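Here you get one chain, nothing else, as structure tokens; it is the form predicted on its own.
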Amino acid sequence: MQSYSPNSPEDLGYSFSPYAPARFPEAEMKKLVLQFRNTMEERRSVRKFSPDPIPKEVVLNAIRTAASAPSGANKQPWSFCLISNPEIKSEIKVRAEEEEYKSYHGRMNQQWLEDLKPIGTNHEKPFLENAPYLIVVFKKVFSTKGAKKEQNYYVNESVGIATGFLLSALHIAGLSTLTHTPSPMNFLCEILKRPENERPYLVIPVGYAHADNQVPDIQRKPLEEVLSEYD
């Protein structure tokens, strides 16, 4: 049986190049990771957006950052729809609220509803219209090359990593976001006329936080609750 060897790029169709990322002194490493941690800990989900326009170039570069994420077998099983058209945003809001109403009035069990009470959410989603941009993230359950279907690998994991890149890039640029998942989301394929291999993954409103925006006073779990060390 022939074994796989990463030292045989001719078998893979890729050329290989040296990669030597920067190495920092320990003090600089600690400083950099702490800066990033502090920046990301300031991020909060926003449900009330300012109507002020935001630079499109910033959003495009954030999407480019997302598209640089690692993925299973480098299949890059994602696509991003950037929406500023008011009519499309309005249609998405109407359809999302229809699904959310059904969720809040029958689909969600009582425990789910109780857990949402402190956050104060309901089926109304005005941010889908008010945010300057919506980014709808789609996952590609398979790829196509002409009429041929090609398998994708670790699709949810890959798209999840890309989404994390996207949210981080937007936050670092000073923009606010929300991760919104109206369920089911198939109406997004219909509205945006997406191909058959794509499934909605996430809706992300993007903009500046409104001047009177408020967020709940929540606490993150301490490190000792989320970390297990094996020395």
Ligand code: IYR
Contents of the next structure:
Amino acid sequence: MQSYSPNSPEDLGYSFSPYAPARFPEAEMKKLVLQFRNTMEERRSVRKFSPDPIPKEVVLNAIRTAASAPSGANKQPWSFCLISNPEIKSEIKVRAEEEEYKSYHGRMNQQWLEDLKPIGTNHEKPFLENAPYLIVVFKKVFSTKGAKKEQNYYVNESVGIATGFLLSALHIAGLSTLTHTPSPMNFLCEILKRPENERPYLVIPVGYAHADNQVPDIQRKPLEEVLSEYD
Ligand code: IYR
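Can you now output the form predicted together with the ligand? The one shown was the form predicted on its own.
Time for the whole complex; same chain goes first.
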């Protein structure tokens, strides 16, 4: 039988300090959230990147932002690989295109291919070489403390939230991203020589959008379609 007594002083490993986030007048709150909404609604996935260099410090601060996300039991079950090395980018492109070729020519079912047709994606992934940086997000299925394995909790949820923070931070700095999902993507562990507790989660090319970049004129679902209210 497990024991759990979170309120006994010896179990409270952390010290606790006051936290009183700013409260704004209602008008200010409305303005702030609308500003953020407008900024985030402008974000679009970009598949054609300018080769122009981007400031590394901006990317590092975006990764710091991602690493500040909430996570199950504060295990922070993520790691980020930041890749600018052209040979490594090319190797990732070659391996991703091999997998994507197999996906587009047999692994995806007809409905999936139909759903992708309007977006016009295919197995070719030039952005993996053209974007100045690739960030590969890894999830840690368990943590290691020396030789000891430790459990992580809500790993997908935690890493998904961190990735949302990352995309938002890059976007508000004027950088474009794509959430690329080569599948399967275990080849990334090999190329990047990751430890055995890490699994690839997402590949994120980062850069300025190319001057010729075009995006499909998609629509976001209206609030009524995505929200159910229970007053
Ligand atoms: N992973 C493939 C296919 C793909 C899947 C979805 I869902 C997209 O929104 C876009 C593409 C690829 O990256 O091409």
